[in-house]
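The data below hold one chain only, encoded as structure tokens and taken in the form predicted on its own.
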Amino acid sequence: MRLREVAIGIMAATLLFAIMLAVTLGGTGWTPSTEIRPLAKFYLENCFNVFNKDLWAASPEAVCAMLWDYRGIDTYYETAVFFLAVIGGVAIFRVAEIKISVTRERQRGLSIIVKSVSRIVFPLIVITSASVAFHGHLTPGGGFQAGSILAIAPLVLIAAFSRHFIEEDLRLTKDKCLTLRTVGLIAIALIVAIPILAGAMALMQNQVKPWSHHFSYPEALGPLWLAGSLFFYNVAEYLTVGAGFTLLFLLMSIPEEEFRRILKL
């Protein structure tokens, strides 16, 4: 091992330890106490309350809870940028419509080691994502987790494989992307919208709350539970999220020299 590599070592060391020191005796100014404060603890009351159902969510999952019912619309103003941005990736990439030449995309890709494990992984990634996804609503994760763990699987395989495998072999384009991401943002903005037609007072209401009456998602489809709107929000959102990542991925993978040939910078 070499002096230099033995020096930042110890340098790493120490400066982990002087801002453990430093955490702990305070000197990072004010330090949460450590006792619940009155807005959690209305949560955690609340949010699965089979006893009271005044004010409850349905859902176990306090999290999940708390981003698509008890502050619901501040969440449905947050997707909205996440997909402003999306919308302000494809326009900047507006000239990605290019046919990249099959033989020299075929030609690129990592060993087929890589690629052999990349086949592997792929599957599991899906699953996985699917399974943060469904279950959202009762343990963490949700539907922008699971939209982000979705979108790494194609990454995976551009970079194991090229873009053109995504595009070509998974006939995954652009275009497929930009239409799951439309039909996600219609589910959810359809299940905003269902309580009102159905005679609630409240946009993106789950469950019936003391001032608002006359509607609530079912809470469980037989053995199925669901929490009301949660389990479908969770699942409209993986869908977009998932194909709003993707979709950038595939933007951003267009090889520098095609937009130079393309611009004739």
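Positions refer to the first chain, counted from 1. By rigid core we mean the largest C-alpha set that fits within 1.5 Å across both forms. These numbers were taken from a predicted model, which means no experiment stands behind them. First, how it differs from the form predicted in complex with its partner chain.
With a cut-off of 2 Å and the rigid core superposed, G9 has a Cα displacement that reaches or exceeds the cut-off between the two forms. In a rigid-core overlay of the protein, G199 has its C-alpha displaced by under 2 Å between the two forms. Taking 2 Å as the criterion, I254 does not count as shifted between the two forms: its C-alpha moves by less than this amount when the rigid core is aligned.
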The other form holds:
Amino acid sequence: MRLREVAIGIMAATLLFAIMLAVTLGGTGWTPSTEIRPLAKFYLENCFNVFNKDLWAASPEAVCAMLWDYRGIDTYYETAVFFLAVIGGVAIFRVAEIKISVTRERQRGLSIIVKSVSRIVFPLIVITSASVAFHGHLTPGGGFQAGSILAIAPLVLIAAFSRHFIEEDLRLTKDKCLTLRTVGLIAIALIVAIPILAGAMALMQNQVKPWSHHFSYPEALGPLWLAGSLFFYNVAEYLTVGAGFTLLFLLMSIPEEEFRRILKL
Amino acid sequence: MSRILSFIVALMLLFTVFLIVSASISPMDVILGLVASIVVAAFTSTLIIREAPQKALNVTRWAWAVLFFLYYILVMEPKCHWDVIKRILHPKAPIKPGIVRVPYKVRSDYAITAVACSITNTPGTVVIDVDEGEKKRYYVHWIDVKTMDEERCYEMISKTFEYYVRKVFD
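What would the structure be for the form predicted in complex with its partner chain, given that what you showed me was the form predicted on its own?
In what comes next, the whole complex appears, and the chain from above leads the way.
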């Protein structure tokens, strides 16, 4: 036993030393250059170029501008695929009514310490996610990331209290999640289609382009910098992803016995 | 009335956190932060505040909270750290671990939580479970069990925490 531990120790040390040697001697392969490459330059020039607004996206956040403006259709389909995945989840867990006995469920959950902390942490996670969503066009983050953060909040409550607490006390049922999710996706579809309805030449047009002089989402609304459609996309995506993940968490937290009971297995 | 006050307290907390997370007090962040805080506070004010919301606006309680924090960080933590450091570095590792019962006398949920977190956060003691039933007590893992007597444990582990926490939360 003792010999084995020593052998493991020597092996681990040898491995670490080999990795260290490889890194120190520069054996990690090709490293990107520190100069700005032509493609990056192109993106930087066209995202927030205040001197030449021909191709700009009105957003200093290049990633967000690319995601929704340069390759917006791609992102839209990504969201749609996620929507289908959630629909698939709902279809698999297609038990209409789950009635877990309330009195039994009330006494469940973790200790009062975990519950009290979760009570405070829950709203703070939600407000943090809102901040990430609202700044998606200015700083790293955005709709999907904010939605993922938002979905953690109900997950914390499921762990600390119970699934029942979310559905009964917060009145956040899975049907409401599905509605919220659908509203978000419809909002994205509307933001996509409005430029065409307003006479622009392209779907998902954020700002006026040289070949399409008709329509442009507002850059700013008073003190609010909207970056055209990007702000609205982010908020809609935030709702969509947050409600979608919450719905999945709610479905997955149904106890197996309940399924067996309802499906009479 | 207390419903509205709860809402206002929750709003203040959420708005402050929004500004801290956004790291900005530009007009844009103030507007968006207010909108988001109002929506979130409307849903969660009853979740955050379970008892009298005016406690959160009481200046004396806040002063006690600051005092407790300073005393905790500057005096109690270093003392416990030093005790555990000595045990680690001592060649004989003089530990006598065990789980003891520590009764608590605070009343509200947040007070019970605050005392438990204070005990856990100091090195050497960890709250493992809490009994909220008839016998109100914590089960505490102690690195050096000096006594099994509940009242003595209370005095040695949690009396000072309870003194401050009661002024803040109860």
